[in-house]
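Next up is one chain by itself, shown in structure tokens, the form predicted alone.
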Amino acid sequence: MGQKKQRLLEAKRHQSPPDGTRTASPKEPRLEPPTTLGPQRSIYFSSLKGRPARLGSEFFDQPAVPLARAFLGQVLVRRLDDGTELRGRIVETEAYLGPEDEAAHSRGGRQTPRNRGMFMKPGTLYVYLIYGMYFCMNVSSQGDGACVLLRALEPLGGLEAMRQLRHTLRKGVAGRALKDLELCNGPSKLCQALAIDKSFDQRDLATDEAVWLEQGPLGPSEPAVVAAARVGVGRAGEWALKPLRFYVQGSPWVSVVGRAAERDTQARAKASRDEDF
């Protein structure tokens, strides 16, 4: 009987914890069961103990417009080779709707080696070079050829490292110290500050070890979101005017403020409040 009891105790030590979770390895995110309705415990998020939840594949699996809005407030994290982690809250995005969108690189449904990431599963990075020297980072969404461009971040952590990277990667610019507001207030600046280059193209934002998205802190109320025209797509005809750029109203880290769009947003908000009375 003594040996049987010993075997039972040994078996219990090797069983999973009573809540059904398993202990994650140091490099493996821990997937927690949905114990509440809040996103921090959703099966769509994974997290290491004591750290914010990492957004999983299901977060990215939505059409470009709602995904562009959902990105606002989330935290983009970049881990450098030396272990330094850079963090920034997303405050501005642009949606590109795929083959029908005359401003998209996938317009007409064309696929090339350059834009292949736009046609891969939601959450795939599409990183491309502009002007032969700068990079822009997009994330694929639902729909072939659809994606979201990350335009601006509010720097949260690793600002000195961001400053050094911007100083090193800026071309033909004098060595003036950059202000915090200048670190990530544009798609190419964002990539410079986070050391994002073409090597990140076609990586999976849901699983990559060097760059990922974390659930942003939940505030008492949702910030006002402005829908404005996209930037730099003037040759796209009527698509240049469509309100497919989204940003957090009042954020000083936004790259371009749309005054007319903000007035429209305020007017709609006022009309909605009036209807409630």
Contents of the next structure:
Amino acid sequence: MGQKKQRLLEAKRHQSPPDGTRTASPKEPRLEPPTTLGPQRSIYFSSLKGRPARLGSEFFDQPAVPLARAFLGQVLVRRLDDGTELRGRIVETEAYLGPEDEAAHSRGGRQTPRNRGMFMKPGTLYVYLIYGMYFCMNVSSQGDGACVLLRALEPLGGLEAMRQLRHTLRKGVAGRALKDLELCNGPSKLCQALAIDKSFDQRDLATDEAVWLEQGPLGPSEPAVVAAARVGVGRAGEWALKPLRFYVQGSPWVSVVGRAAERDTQARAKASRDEDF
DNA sequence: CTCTTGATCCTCT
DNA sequence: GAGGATCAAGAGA
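Form predicted alone already given; the form predicted together with the DNA follows:
First the chain shown before, then all remaining chains and molecules of the complex.
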């Protein structure tokens, strides 16, 4: 069996069931984003009336590592100007811890006009241009200069719009149709697919009209999470090796699989199982 | 599968 | 001026 197929099977129990609502219709836009949960209601319960709860600022007000883990399984929603809703389940994130983190843009306490969003209140977006051509999307967390990078989504709705956005935004490439797996499996790919650009920098994910986070479906069990080294931070010394990248184990939608990290995770899981005896 | 390379430009030193 | 929290294609194993 191919590895991708195997991962698909492994991940199946954590995926949302296929249904007819995967693609939002541009002709029937939602009138407004879901209302934010009040502080009196738990963020871990969906709102009544079936409409999924929008996660409010209290969700983002936690340190980068727990926030990076809490993002997994939540659904990122982007409403385009024409009303089309694009949805994707977050399956991979990275935590950037702030001044002490040599791999972070805020390392050494650097604060510049570009990275200001990292220092703003939890839930603030930090979107920056990378390699002159691509964008990366971060969400500020608790802690000065700390944030979480969104690295991969499982596309749930609006896939054709995503494909079109990826196609037209890709530079200088022939028009081969992208597979679903290629739509959002990378930090800049998901920005292309969701039409997230610099204009989203410093916007508030808790209150913005065009982009928000919804509570993901509550599964029977929490998905297994792999903690691996972050990607593309090779020159950051010891900080490059720390397991600050988190992803849903077995998900085929993840950008980079950390083989060594998965071996470690399995070894630890087995050890903890053995301790139960 | 892995490895290599070019594209392209903002941001900070 | 240099370099980057990336992507996609192509070559080779």
